[in-house]
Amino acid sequence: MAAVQGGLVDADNEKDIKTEPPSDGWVNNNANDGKVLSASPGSSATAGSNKPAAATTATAAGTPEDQQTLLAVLQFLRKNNLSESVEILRREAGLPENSLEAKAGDSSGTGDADTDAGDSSSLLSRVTVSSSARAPSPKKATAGEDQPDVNVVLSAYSQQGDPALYDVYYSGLKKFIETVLDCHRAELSQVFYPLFVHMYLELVYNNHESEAKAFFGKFSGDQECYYEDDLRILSSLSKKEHMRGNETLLDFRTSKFVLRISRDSYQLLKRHLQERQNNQIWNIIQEHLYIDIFDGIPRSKSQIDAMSGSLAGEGRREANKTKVYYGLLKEPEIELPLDDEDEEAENEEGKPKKKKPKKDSMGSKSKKQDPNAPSQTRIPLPELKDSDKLDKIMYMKEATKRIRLGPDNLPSICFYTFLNAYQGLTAVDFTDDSSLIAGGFADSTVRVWSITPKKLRKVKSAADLNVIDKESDDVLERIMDEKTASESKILYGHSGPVYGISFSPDRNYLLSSSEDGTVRLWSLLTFTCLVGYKGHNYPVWDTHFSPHGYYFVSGGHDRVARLWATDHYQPLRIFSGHLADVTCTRFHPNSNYLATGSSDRTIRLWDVLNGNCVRIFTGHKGPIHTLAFSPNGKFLASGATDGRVLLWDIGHGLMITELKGHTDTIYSLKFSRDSEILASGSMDNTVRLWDATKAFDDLETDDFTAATGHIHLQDNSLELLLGTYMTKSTPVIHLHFTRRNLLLAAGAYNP
């Protein structure tokens, strides 16, 4: 698992990606300066200096400490034969020649088992011993090594007080924060749940197991329900050994849980602290918490709810101000012909008129370049083929005729239900046209059928189309075998349960993924595996092509989403900073972001040139699984397993409103192809449809929501519920608006 930071390292350097527990950033105390400081990534900058805390070979006469690293280090380089580099550095250093020397004498009469250059570990805990004597804490010290040892990343919780005065200190702040005005108690709140973790696993941690015991006992109740499963795997953490390898737990102790506290009630917690002189829990908020301080008015308690349950806090205000380029690209100008009833009109008089304006508004639009656009050159993207125009020119006439969606207007619902799927359905997915559609099955097989009296065929054997006229006008058709006609077929590769499946944008290609840690690229003209990208270590819960083609992203229980191009075996990008399982990946309609959902419950964007993470949203109370973008790039939907739908403006980073109605968890979304109307579909069984368009123009941003990230969410999801149809038990795990705004929907039928 790599830092909290999320950040991009490049396919060569993927072995780079280690265990750190991250730099983040502590809470600035001065009470005129409301702004957080954070140290840079990966290094450990303490809060007096901007150097590098384990940087301690720089001069020869610092401290004792300086001096007796220093020799520590020569000493390995000699042991290892580096007789070149021990030179270099003790002439840098000024060191006389003899020092090796007498220090070895040294080591040898006094018998100091600290000075035994011989073992490579006692030298780095020596370069953290060191450290540390500067370093505000120890654990800021062990920040900038490459890989901390579990060992280190616990050590943490050793050096503590009386455990019988936990119990103590805790009933002592849940009293303050009971008696304080109630503006401010909804936000003092927020710091019971990291608190009451930190401190029982200090308990733990040393041996103190009746004392945890009764501490989890006492307080565990107290927490808000939305942190019931995560007190469940923490309530069987009992003994110090249950500690080691247990990744929620090093989650939590390597990530700053984010609070987002207004400077008034920050400054009541403070000087309550102070004054009680609790240093034990103020050492616990300084090393574990991440206060974000906003000036104004306290937020209310549904205001906190709304944003909190995800596995680290909140989103930092700072992660979510980047600029998104949201806009979509300009459309390519393709001419479009005219078909043969454009031509027997034309020999009307009049039906030109109506006609052209038609095709110029398309053409306007797509001569307009948005300027929330990124620029067409931003990333590289595939040149449209002939096949390709041939395409779009098929999309823009089905657009003519595609019924506009509303309140009054809904669409049809077409369900396809896959009746004895003993092989377990896992997967579904339509093609853009909707012509295809596939299924990933428990059994590790992919299914492919038609739904239009065309038939699937395979190519002809490389001898047969040796002998095909190539100049002729119909051989796409020719290069078929009709031979191989059938409604379906049946793709075998992988060796384990089937998550995730994607088709390309020209329908040529389908991609999934598989618990086998593969991700497999088929080709749908021989209906064989093409290539089978192997870069994750588990299974991948889901893939997903980019709308441009080219490009697709993955990702699964290493906690990493992947980037890859179809011709290239490593992927191009390493998305690293979720918590948890990356469980659903989407892409955004100009290609040029990605979103992914976890099992942390946070979403994060990313922007696919640099690698970066553009937006942290939180809000969901369980882990995500399915993400829709609207059409036009503004908005994001999201669903997860706590049976709500959140509504997302990307531009400003804030969460628009919630869609509760369901109630279980929610497998697939799909926006109208004009935004207009939000499809969900759940394991209730059910479809409903909600009013997009209503939710986005009840926003109200202004500057001061956008600064603090106050949201004001209405409850008003039965206005905007437009429908709910229910499916004779069949849970929904796929939805698909075709491009005259038909809505397919999809799954197993459970009987």
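Because the structure is a prediction, the values reported are computed rather than measured. We call the rigid core the largest set of C-alpha positions that still match within 1.5 Å between the two forms. Residue numbers count along the first chain shown, from 1. What changes on going to the form predicted in complex with the partner chain:
- L89 is among the residues whose C-alpha shifts by 2 Å or more between these two forms once the rigid core is aligned.
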The other form holds:
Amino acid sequence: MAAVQGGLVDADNEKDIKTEPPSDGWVNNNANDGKVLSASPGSSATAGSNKPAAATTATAAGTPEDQQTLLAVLQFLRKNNLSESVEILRREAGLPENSLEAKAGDSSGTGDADTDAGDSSSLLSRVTVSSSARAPSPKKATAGEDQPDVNVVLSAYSQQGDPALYDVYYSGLKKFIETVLDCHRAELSQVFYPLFVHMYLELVYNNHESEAKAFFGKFSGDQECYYEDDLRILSSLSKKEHMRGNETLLDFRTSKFVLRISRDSYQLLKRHLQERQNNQIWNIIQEHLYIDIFDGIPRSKSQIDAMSGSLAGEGRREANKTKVYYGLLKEPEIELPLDDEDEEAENEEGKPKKKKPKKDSMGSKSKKQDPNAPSQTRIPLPELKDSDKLDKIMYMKEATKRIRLGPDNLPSICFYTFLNAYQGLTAVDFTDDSSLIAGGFADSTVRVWSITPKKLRKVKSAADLNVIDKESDDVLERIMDEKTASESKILYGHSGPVYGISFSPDRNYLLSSSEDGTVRLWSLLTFTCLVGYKGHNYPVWDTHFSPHGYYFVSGGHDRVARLWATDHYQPLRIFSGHLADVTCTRFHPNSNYLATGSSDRTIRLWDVLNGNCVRIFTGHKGPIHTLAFSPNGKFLASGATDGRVLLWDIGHGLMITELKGHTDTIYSLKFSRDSEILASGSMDNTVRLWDATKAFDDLETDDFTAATGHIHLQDNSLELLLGTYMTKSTPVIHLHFTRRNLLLAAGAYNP
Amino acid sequence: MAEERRQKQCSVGLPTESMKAMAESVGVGQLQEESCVALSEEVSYRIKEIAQDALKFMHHGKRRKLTTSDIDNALKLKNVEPLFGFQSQEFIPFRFASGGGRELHFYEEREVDLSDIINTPLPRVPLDVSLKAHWLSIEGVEPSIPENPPPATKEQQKVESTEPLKVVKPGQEEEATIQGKSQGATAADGKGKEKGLIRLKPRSTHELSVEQQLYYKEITEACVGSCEAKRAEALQSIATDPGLYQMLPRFSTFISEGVRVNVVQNNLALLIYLMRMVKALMDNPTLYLEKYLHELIPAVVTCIVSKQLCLRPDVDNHWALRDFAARLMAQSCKTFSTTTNNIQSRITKTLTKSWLDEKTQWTTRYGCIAGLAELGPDVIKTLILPRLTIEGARIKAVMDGPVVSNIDKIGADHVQSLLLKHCASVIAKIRPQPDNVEQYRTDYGYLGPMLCSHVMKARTQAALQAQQVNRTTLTITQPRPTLSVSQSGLSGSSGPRTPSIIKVPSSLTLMSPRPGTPSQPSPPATKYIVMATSAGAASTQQVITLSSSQSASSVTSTVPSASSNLQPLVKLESGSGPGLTLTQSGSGPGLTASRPLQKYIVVSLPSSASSSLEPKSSVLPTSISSTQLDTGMKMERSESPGASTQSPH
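After the form predicted alone, can we look at the form predicted in complex with the partner chain?
Next comes the full complex, and the chain you just saw is listed first.
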């Protein structure tokens, strides 16, 4: 990355700093301009909403580690002559003015903070300066000015053991673990992979190339198959010089590999290592591993396998302890005009009649506040416009006609095939009311089609708009230019393949994210680009509008997800913590949270309010390419290149089940409107339907041994699979349930 | 194994020679070995890194193929200038060259003449992206429409029929369970299949949707109806529609029963139509007919060798049907003959046996020879050539002898021209050149002189246009290219049915276009077909739809009055009368061995309530063992033991 190109560095502005949160913690850059989550749209008087975030910032800055991080940032800013930002940040963080100088003077002697600050400038976007990297080991600034980055990152590899003994150490441990009791073996085997990697890296770092190769050759076969991708990267890395700028290596070094081990097993391991005086291994365990010890029975092999696979081990248990308000926000009360509806309803064999009372009861239920729901004003949301209210009414009307799905009542699937796309279709989205479909293409274009008979029209030009009668009832109709009516429109503006696309809930806007590093906001009234949001300097893989509009999230190759508001050209929040590209982003139905999936094979749930990471889900064995929240907000589904769908309980922070069946990357997931059915679409040219109700019901009968966070997965994929539908060599890259529960799927025909 | 693979990953790198070559190409002369090693390691590492990043772009581009633009993007990510000039969409056209003790892969850059480019007309603008909607599933069931893949791929059908015991692949397995679920079968079926120690072949349900039933009705009616345009459409549909898999058993039964009945009725037109259906089924790329050969082959063989195929053998051209059917037979032998079913050798045996029989009629004799000849030059060489003398003598006896009957004479005439046609080309190949008439006479007897002239003609043709001859030989061995020709011949021949149009059906006019016109495009065929329609229409009494003809033939079929009058159920006792299936039966003792199988076959013509048929029709494939071919060739179907026990007898 940037580190490879040592030179480009300082030209870029401050937004490129990525500070590694100490431990998936709260660090929130606030985009450095001091503006916290902006005032609610439309009203300027809600500055109060700033307070909580600012307060957290101040309090949290108290811990020494965070302070160090802040200092590093300040140092960097100062270096780049961004004095205003320095001032603001300093005020925001509540640091005394002289602290920086003092500290800087200090650290220049010890080479601690100074190195970090200097590094942060040179590592810039890729190398995440981790405060945890500093904390554990007493640092010897082994300088070597020419390669500060590697040294900082690898300083812990300074220990020099006899390279020939590594082999012995490792096989000694292997032998020991093979001889322990069965119940401990699976748990202790977890140690193998991180140990193997670190020992290999130590060998490489200390220039023992041939030993490293031999070591790799001897033991790489023992590692779990799901680490194969990482091993492949490791295998190519055989020289110290290669370590510079290698992402995987940095990930490994900067984050502690998290293992969950029961107390008994851990004691066993500790005793063994101490008896043998096996300091080499013990050091690695102490410095590079985070062992999460729990009391209770050791976990079984399958339990461990279900959770492992991510780049940095499992999520820590306490990381998933925060309370998440996963409930839905109360629907605004809109009076439902029930006039002309009834006549229609009777025509349809009284079906809607049955639903009506149900609907009412649901309505009354929703009036009571869901205990799990966030407060209505937790984050400022845009007020409903008249048109939104009309849309809500339409939605409710449609909802009454919704088909109840179930195992015996599978949805019909309407497939939209993109013809002549020549492998160029990269992203698809439908509007919520299923009136429009948009496609992003590799040739940088975005195309919008109308899939209803209503054609797409532009608004008239300004001169023509002046002429029309603004008081007339059908002004909305009059502003449209009939001459421009067509079935599809093409939006030009990006300069690279479009990877993510998302309609705004009110259908007035469209977002697209591209390889060129920008997210663009398009107006669907004028079919022009309104804003280009720049911030990610690398490809932006995905973007998603909040279900309430106004906010949106984007995530990209720079490993962070950003929260934006449509009327701000800079991000409101930067969510950093992922160890590799953020590949997909999704808003929670209540807009208070968002989920990101990453190539580091973890899913994180972030709190929009304060930028905290509130959940880390591990278990996927490949980069995650799609996420879907259940409409009730309780569950999350994720699909990855490993062809598996995992279901997560957000409230408990646990995996519910895994759905196996796909044979290739899953690119799309969607819950039906009532959460009964989960549809998944994949590169293997199939759409599969899963019984979500059953999966969730099974869960409720399960005893949640939440204390230890263990999960018992039964292999019931086949029972949950309700249907498989093959397409004719058309990968399924998007799925959407209409308001009446008809499933729409889309993909490009691949001749 | 994984270890080995990883080892490989670990060690793969660019050879140092490449470094040298590259250094030379940029003007660095002497590169030290050490620097080469260092460079190659570094370069390999960087290339791997870039490849990894490029993969990322591929994944996000939702493709399976890594393209040059992915590499460009990966380079861009590293702030390296992308490579220009590699714009190939499909593959990078690297070429290999060796010489001077060096091996190189290079990228071919042709010199481009600008004026050429300017003068060439612009290529067609590629089609714009468009959107098309179709139903992938309707309430959980995937409709069989061209937009959806066929329910079972040809390979799958093949595996199913050839290796029923083979472990079911995971994908199929699930599909089967899905099908089971959606079609109301018990889930236990699926379970048992997975876990049961005895691997049972999954019982498939043969339920046709209402649409499929309508389709079946339309198609079968059109195929045997009088409107040629409709028939062409129907045959086209059979030959191309991907969703016919489930209807295949019905079609095959329809054909076999149809042949059975119409042979007795001597209804030449219908037999031709049915054979064309067989042809269409074979042409369908999504169908694998192996499972239904036990029904189709007897029908086809009947059309080849039957003693009488038409009402007036002296005037009607049934020879063309025999030729056509023989080609079908040869095609199916080629496609489906395996070491286990031995179709080809069994067919050959059967045909030879009846040919060798002294009492065999000329019609059957013709069919046997045609059937054998179509199987290829090898068969002609080993089986037909040695018998030319005997056959010649027989022909001579008829031609020169006292006029017994016109029919015999016509038959002998046809046999003669058939032999000449097929043997000439083979002899031309295996016989050294000077073609001496006397020599031929001694070698081949009566047919010698004529053969000689044919052979000479063949040789001159071969000399004139080697390519054309090649193709004509192809037309003999390969049934496919001759389809159009044969059809034109066929339909033209069905014309003479009304004697007023053409008096004497001359075999020569039928055969002569063949060598001359190799694989004509279809238009002329259709033209002839129209003629045939008019001819067929002239004798409307003969064209009867299947159902009515069956009810008329009191010998073979009984219309069950009990079942219902809405759905035309036809119950047939298969194999009850050997005479009707093979009309040559009277003479050939071996072939006729009639074993009246007391099994009931239910032919379901499209009906609304197919559920009542379902259990019985599922028995179809197992219960009918072919009747007429039984002696020489017992059609054993490769069935799992489980399946055979399942079928309720």
